[in-house]
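Take a look at this single chain, the form predicted alone, given in structure tokens.
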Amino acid sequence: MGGKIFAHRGASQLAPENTMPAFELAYQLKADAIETDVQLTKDRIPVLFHDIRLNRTTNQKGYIKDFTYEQLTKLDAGSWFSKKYIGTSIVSLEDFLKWVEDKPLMINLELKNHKIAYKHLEEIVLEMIEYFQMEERIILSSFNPASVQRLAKMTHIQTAFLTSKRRTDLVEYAQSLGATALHIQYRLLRGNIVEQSRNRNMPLRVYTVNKRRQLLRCFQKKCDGIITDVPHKAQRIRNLFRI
């Protein structure tokens, strides 16, 4: 069955997004596969973050870009979310990389370059996928249309286009960029989206899907994946249809 359940950001609404206690609820609540965000310090070590500053879930204000991984890794990532995650660090690729690898989730890694065009971020980010050996359980997502172009030239591994643009031709232009799958806004979910996108044999998953009644039209539309916030709500959701 299709349908697959990623822990948006881990499972952010439970514990501070991007960070390990999100990650490792995310995977007791047994979601299939983990979408977080990666980015890359002044130091060009790749970190798992989402706003391009730190300001909304730090102690520390200014760009990411701009602090050293070191620098970075004493910050508190946690206690804007409540006082029981102070304490809680920026996670680096690597270390992700290091504690999923011997666990049955599938990962989506976002590539922040399209507000801040980080250099060699899609090189940087494929060689500590292959260095792990997880080209199967990866997929790579860009709202950056020419990053989305760079990755089809130098990768097998399946690269999905971002969008919340409305289009008529959406999956066509996906795939003329070289995507194999395609991640939608979920207000751009139409019938014809899911029959163009079938028809091109091309992977469409759905963010970020929080609410049952769109939780319910996902699942009922047969999409490949739900990229939600609450995954222990959305299995809920998903076992009504294996009844």
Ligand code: G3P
Contents of the next structure:
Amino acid sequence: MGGKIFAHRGASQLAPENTMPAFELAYQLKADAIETDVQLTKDRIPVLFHDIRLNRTTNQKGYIKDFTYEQLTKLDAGSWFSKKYIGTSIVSLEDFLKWVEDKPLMINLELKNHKIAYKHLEEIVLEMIEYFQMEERIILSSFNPASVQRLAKMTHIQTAFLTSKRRTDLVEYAQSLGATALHIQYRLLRGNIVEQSRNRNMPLRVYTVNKRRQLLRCFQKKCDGIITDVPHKAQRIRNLFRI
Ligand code: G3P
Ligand code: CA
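Having gone through the form predicted alone, I am curious about the other one (the form predicted together with ligand G3P); can you provide its structure?
Below is the entire complex, every chain and molecule, led by the chain shown above.
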């Protein structure tokens, strides 16, 4: 079997991103893994949410960091996507890990700390993972190089440096931060990055790949993972070409 299929924010083309319906669909569509984003509430509860503001995907305005978990549970994080999902709520990391516990899914937790440097986000997430004993099934990632460096000192859990920025020594740079994997934006899949990451024993995963031609190219190049909003489409391509 070819590269692993990661459902980006769950099956986010079919259901509201980072909510239980999107995660359930990813599981039903037989994704190999789920990618999701972690931030902290005002009372320091880790929750799964992409934007730093609530505005785009809920019925509230403001920053996620300014609301308590209790306040956030009352918001509607589904109706922006479709009426079908009215009443869908924001999910805590704890509830997500409880749900995923008995399912054969890998998990990529992206620590969303490149715009807001949530203090102790790494420690809080690591404690939760330890509680559920899920170290082997989790890949951590961050766009924040300092967070990757902190994680490398704190844990043996696979940690990816996440980037959309071009640099010629990217694989070497990621390794110098202490990252054990590299997650790149699709446009960085060029030159000999696949060979370079293989030579350094760093799994290479690519985001966010939704187009058929791009999915096919990632599989053909033998990327280790493809982070996609359309896990069902990626599955079809992987099966069809027996990649
Ligand atoms: O983890 C890959 C990808 O999710 C990073 O970008 O903005 O979708 O979180 P973004
Ligand atoms: Ca993400």
